[in-house]
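There is one chain below, alone, in structure tokens, taken in the form predicted alone.
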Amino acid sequence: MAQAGISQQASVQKDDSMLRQKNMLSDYYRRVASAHEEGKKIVYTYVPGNLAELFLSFDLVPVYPEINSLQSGMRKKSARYIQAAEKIGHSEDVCSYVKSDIGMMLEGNIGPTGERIPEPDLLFLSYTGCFTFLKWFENLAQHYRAQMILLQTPYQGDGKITENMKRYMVRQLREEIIPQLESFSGKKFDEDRLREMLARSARAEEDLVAVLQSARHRPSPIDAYFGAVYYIAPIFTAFRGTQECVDYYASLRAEVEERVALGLGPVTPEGPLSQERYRLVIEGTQCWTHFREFWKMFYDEGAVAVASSYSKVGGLYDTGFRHDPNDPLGTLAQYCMGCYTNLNLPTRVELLEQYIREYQADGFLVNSIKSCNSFSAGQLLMLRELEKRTGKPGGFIESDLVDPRYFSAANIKTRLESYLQMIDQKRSGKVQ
């Protein structure tokens, strides 16, 4: 999940929505930097299952450590931060997001705009599907000596959200979480204000789904893996529930619908894609240290991601979920439990199979991340099962989130080219 990098080379081409998102992010980091001076309190939290609307209803400023880490990766600083974390004892096998964040913290916590990100007043964990997140926050709590709140989120072990699971979370929110936030913020919970924010979230979510589903067209007007990191950033983080978020997604939808009407493909860093040769569904997170180089390997071949699991890490809106202002606490509970990585493997396979068929993909590609067990566990099994169910060829490449030691351009390029050749052979009938 994630936000696209603020610092990019001047030659990179972006469509209007990408530029607007960049400006939104820059303004956000400046607001974060001055939050304490303005008397506001800062909450560190995570993208999956984040309760942005609830925080904003208390006038709290959310900060996302994994977003800071991916920004460090895109700015080519994560390698140094990771080494700093490993020097104080963190293992090479630990999630590189964690080590990059801790290294950044050790070196002064300087954000993407060159301004210092203030220390947290509160650590809030509302997603427990990744055990690393819990240990990450325990480390931060020890360092910052900050209060930590844990909202226990049930895992969808049986592939569904039951009423008991929802009631359990609503009870936590009503009886434990909200009273703690009232005490922490010094403000009374305003349910009407929360409802207004949830209504705005639902409007933005509707437009985001329209954008992602535009990839059903030929050619796809978007890239749903690389380009989508720009599109999902505001709604997966600190903007959801705001009018700024609503306006962004309305303009993004209009922009994409215009591209559909004109029969245009996605905008790449080197300009519009002229020819769509391969339509892929991609599983796995991004490699942020080599984002542009990685993307270029795809668009040079005319390969477009028409759907991806990563673009759903902060919410599976295209399966029908919308934040419901008529059930404020219930809808927050469902959102937390509905994250992609909170689904069991059979459910993930079913979802990806649906994408392959619905978006008429030529194949399914896994980008397996060395240090992210939450995504990578079971991916080979998923790949083989999808090949069996759909008859489409599967491919497998490997990289990492923000550790450049595990990005081999030559290896990835060779594997990708071989995989696309396999698709060509499948089309020609030479491979059964």
Given for the second form:
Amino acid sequence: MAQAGISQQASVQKDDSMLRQKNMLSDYYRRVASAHEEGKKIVYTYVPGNLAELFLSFDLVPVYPEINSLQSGMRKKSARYIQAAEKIGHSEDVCSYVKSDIGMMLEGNIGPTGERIPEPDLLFLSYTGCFTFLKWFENLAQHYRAQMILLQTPYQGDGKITENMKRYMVRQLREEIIPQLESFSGKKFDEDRLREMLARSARAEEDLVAVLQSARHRPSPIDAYFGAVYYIAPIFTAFRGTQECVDYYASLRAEVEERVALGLGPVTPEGPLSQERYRLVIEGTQCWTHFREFWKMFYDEGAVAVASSYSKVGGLYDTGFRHDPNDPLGTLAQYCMGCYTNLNLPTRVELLEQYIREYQADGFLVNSIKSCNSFSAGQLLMLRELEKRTGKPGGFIESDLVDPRYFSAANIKTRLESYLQMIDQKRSGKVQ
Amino acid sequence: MSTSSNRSRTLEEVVQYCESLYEDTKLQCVQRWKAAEAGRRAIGFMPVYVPRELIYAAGVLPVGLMGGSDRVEIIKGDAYYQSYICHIPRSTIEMALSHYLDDLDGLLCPSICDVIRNLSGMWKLLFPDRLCRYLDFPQNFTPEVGGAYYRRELEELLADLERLSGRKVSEGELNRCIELYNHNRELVEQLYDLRAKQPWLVPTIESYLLLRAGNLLPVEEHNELLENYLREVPGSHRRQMDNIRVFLIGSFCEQPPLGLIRTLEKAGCYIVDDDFVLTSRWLTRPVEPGPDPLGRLCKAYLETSTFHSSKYEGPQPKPKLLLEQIARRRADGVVFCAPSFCDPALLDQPMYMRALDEAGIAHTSFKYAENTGQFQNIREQVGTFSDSIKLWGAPSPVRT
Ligand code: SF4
Ligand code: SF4
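Alternative state: the form predicted in complex with its partner chain, after the form predicted alone:
Everything in the complex follows now, all chains and molecules, and the chain you saw is the first one.
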């Protein structure tokens, strides 16, 4: 079926927020590339549970190897990088983000703008919701011989954050991490500066939530899985806590609210989607090597993601959490522990169940990623549970983050089409 | 709490007994142990480590679960896991759904990887009435920070266990159990030392089965079994072979099939150290005696835990620690023997390989699943590895 829901437009206009984001990112990569010349220090760190505000308060420049890997995937470079990593002994079986990053490093560490990403002065290992992070940085530490600092985020094994967990994180921050960052950066910890940043984070978070929750409207003005990649990028990475970030989310929110007022659907790479035929909740991360192609399979069918778990990996805000400037360390702890993959499976099921109901979804779909045990182990049970609890049909697709060997377009398309047919049948009452 | 018979066994009888326990996938021995006294409880735990002293002191038998080996046919488990996830969680789910684990009153999932972590959530969804705890071990080893956190986690675990058994744990009882497990660790260390010294006397298949027996038996009985074996084995008149000495690494969670362990030995390798069944060797020194036993268990974890894939050791020391251990055991080479799709084990390998290459130590690597049935390729690969070390010392790496 050819692009049933796409309005016929000669060219695709870019929203103001998109241009703004593009500029923010190129500025950022320039800052990264010139950091050492400007006497700034580079900290490699991870997206889930990242402490952007804390780094920025020390004037450190954070770099996110996951983002580099996803960019390599989108730029079709990851296959070669993965091969380079496998050549030095990395197994075919392990997370492709790690291998793509290591391969990129082996081939000169050229980032998405064509500039070289400098070596890390510090590896800040905050492993929220993923054990592979530990292994990844151990490998990088051997290559770069870099200093490493660890922040442990306890897992919500019982579906809650206990006092002990919070105390542990705050003590790590206060008694070890901050003094280590002080001596590493040569700067005194400025708690007031951190508070100001956290207040700005909260403002941007408020707007992000409004954007994500706009998908409750019919039609949804956003795509909360594919499109959301753009919406979450600044706040999940190096910008949280900055004024740029606040401005970006304010303008994004205004655009989305305007779309709601006009009754418009989401913007796709080929223009606005005019006909929303399926409303889906999507669980799982992304397939970057075929991001456009994969998305097209959805919008060609008029399938829109109204909520996703992927848009919560770098912070779960729609259940109420906001960074709190009045409790700077406590709030950082709370934030880290609340990220999506740090929730246990029953909580993940409850959250998705809530999304299916609140966003009036026709069904939910799992994009199971070969690389990512943190997301994927248990998804088949989640699928069963959600079907049982909501009575909505569940679909299952398999792909990979940045290893193109695991993307089979024909297979995915067939699965998606038969899944959407299942929704149709369910609607027409042919299937109970 | 022991069900020990106190009867001394011959060497063959010890091994046969261990084999029968290995084959007891339905945990009948646990059922018998529970039936012997009203109110007894048992709890399963996944690899790698849990503080068994604490569990046993609460009147609960700690039962080590290491998958279904090649003895459990997977019928239901595959519907719960994608093909690219290792095998141990699917056999664990298979056994649980097939009622093999009904005698367990709960499950403990230590923080070793995301698969085991998520298994804790699956257990909660599938068996909401049975206790399930995820044990998040500290990665910060400062007593006032990671230590304080760990202590509180152990207190919560203890409270759960006490609720399960209906029995309050006294300091005296905890101290008694610490001593029992200290003795257990000492005996296991003797076994490993003996094997490293005279590997022809202690085939790895036997040391392995002995350790696996410790997953199921009450510690008193396991101690007797180890003593029995150590008493009998020096008189066994086993012949020394012209094998190389290897350090085997990567098999700490999902286990290789017995046939694979036999194959390695037949292919010309004496395994002089390994990371099988690490629970019994996790703490490398005895837990100190004295007051506040819970505090001493925490301290032992912080100060004496072995190095491991899932544990943070600082920026770069793991390869160094491996090299030290290789030197201590006088190993000629390293065999990387890891389960397919095991991120923790497989992501260690490139780091270790680089350090080994720099040190001129030979290595070879292959993967397995717990139900792998064919070992011909591995036999050939390891045979070549062993021959090349015998002929030339350190060969260039052999990999598959
Ligand atoms: S396993 Fe998943 S969460 Fe962890 S690094 Fe890989 S993709 Fe990220
Ligand atoms: S075999 Fe490896 S990946 Fe699988 S559960 Fe065990 S440690 Fe985790």
